[in-house]
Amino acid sequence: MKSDIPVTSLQRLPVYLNYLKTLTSDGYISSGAIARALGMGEVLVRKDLAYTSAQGRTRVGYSCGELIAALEDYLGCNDKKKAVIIGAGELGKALLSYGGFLNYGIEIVAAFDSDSAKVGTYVGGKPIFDAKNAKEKIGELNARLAVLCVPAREAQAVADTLVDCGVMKILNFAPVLLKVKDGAIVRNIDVAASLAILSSMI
């Protein structure tokens, strides 16, 4: 069950996947070699990979191709999912232009904003719609993921609207904790707070 995996392990799986994709050889690789390359513990890597369907071979390791496929399958990279961005400011526009989401089977299909100067324009080939039409448009787009790039004061109302539309997985860049009903999941990304933590370590 994917729900059984610790969040910290789940967060490391894309790291393994990205590393494996940098390798030029399609041979075998051991959990120890992965651990050394990424500065992690071998036992930790082995436990993380055990959540996937990957099967290592004693004294040989994992087939790189099979391990990549197992990680992509576990992370849902082959199951295309549509997402929208709410808030087409500088961050929202940067995310609209970013093509890396496709590596994980995620297609950003549109953005929404309340600024009439932005509505009707395109960024990275993606349309920006009027936020007032979000409920109707999100249903038409069949989006199931959303990224919030709105001011803190607007974030809760936007999250409520998204959940009402059936968008139950939200990535939140607004510096505020959101309350959502059971079944909905919010992942908060506070860049300033993360940078402050690093600053405290200097």
The other form holds:
2 protein chains.
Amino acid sequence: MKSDIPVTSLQRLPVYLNYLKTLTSDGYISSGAIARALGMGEVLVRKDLAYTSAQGRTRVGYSCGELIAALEDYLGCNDKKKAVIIGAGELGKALLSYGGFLNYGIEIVAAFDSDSAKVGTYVGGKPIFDAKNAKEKIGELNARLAVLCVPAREAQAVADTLVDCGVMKILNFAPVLLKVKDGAIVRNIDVAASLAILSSMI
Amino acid sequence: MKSDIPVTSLQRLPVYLNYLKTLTSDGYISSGAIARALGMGEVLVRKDLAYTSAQGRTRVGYSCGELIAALEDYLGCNDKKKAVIIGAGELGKALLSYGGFLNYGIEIVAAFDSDSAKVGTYVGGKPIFDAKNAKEKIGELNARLAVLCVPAREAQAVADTLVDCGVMKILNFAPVLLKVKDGAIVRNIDVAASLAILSSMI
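Please could you give me the other form, the form predicted in complex with a further copy of the same chain, since above is the form predicted alone?
Let us now look at the entire complex, which starts with that chain.
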């Protein structure tokens, strides 16, 4: 079923989840109420939620608890997944210390860096390994997700290594377009571009 | 003209810009070649670029230099803009040290934090001011953009203060939906959710 969901719908599921978690009541909520709270269209909300196993009831809506559980299930929050961070610069270290990944069942298990001053140290309780040993270590750790926090000029080579290691899902903070073979997926977060886009919005 | 551009098109403009900047030749490039390089549709690329002042020529394409200039102009890279960072935790400090904002004409001028151990210190050459003085200082600094790096529970109150100060554009890293008055715009970056979405993609 997951393969049928449009990425735009998938992207909205964590927004619903975060919103529902802020509600103190554990009663029922209608798609209309969710739509109004989030400034979205009701039809869109209903369509998005239909990808999950949540069942809305006519004139009552969704049980908040069931809807949260269905969203968490769909987003794999209950499946433990291991991720590594490549590049233990300021951003990499910030992400090593960030606890929010656990809400989605994602455990950041280690970082990799080529700076010998960083190798062997711990940040947020997570070890920083030598980038030279990435291939071997990632296999040992059984990580299937990676967050790329390396400079733009290094990003493609690192992505190639990751895909070679079987890490087929890469979240990339470097402002470059990475080419990866079929089956691998890259999602980009470009913080500077996001702020520029925001600045250009009227 | 800018108000007419769909956000989805606006979001792609930095992607074109980053790609064009990687090209070593300064000749001409067709919308088809851009589309192929980025794995997009050619019609989409042409439509997106039509929002800028760039003029493609039949059977020749766009002058790379002109297209870069047109994208930079559209994205306001040549207009100097000041931004502040709210919350000088690990992420806030990482962004204070990040040079990529300058590519878009954005200068990060200061951060704010309520931790007295951080107040008065400098990160990346930028001062960290006391969050208590944010209203007054933001006015003095004439910042019109802010990046929110505070914990989720504090984000709404900080956003309210920012909007009161006339900062109408907020890039929010806290995983909460912020309510702001009409005229203010919030863009969200939820790193954990992005990784969960990636993990859910097939």
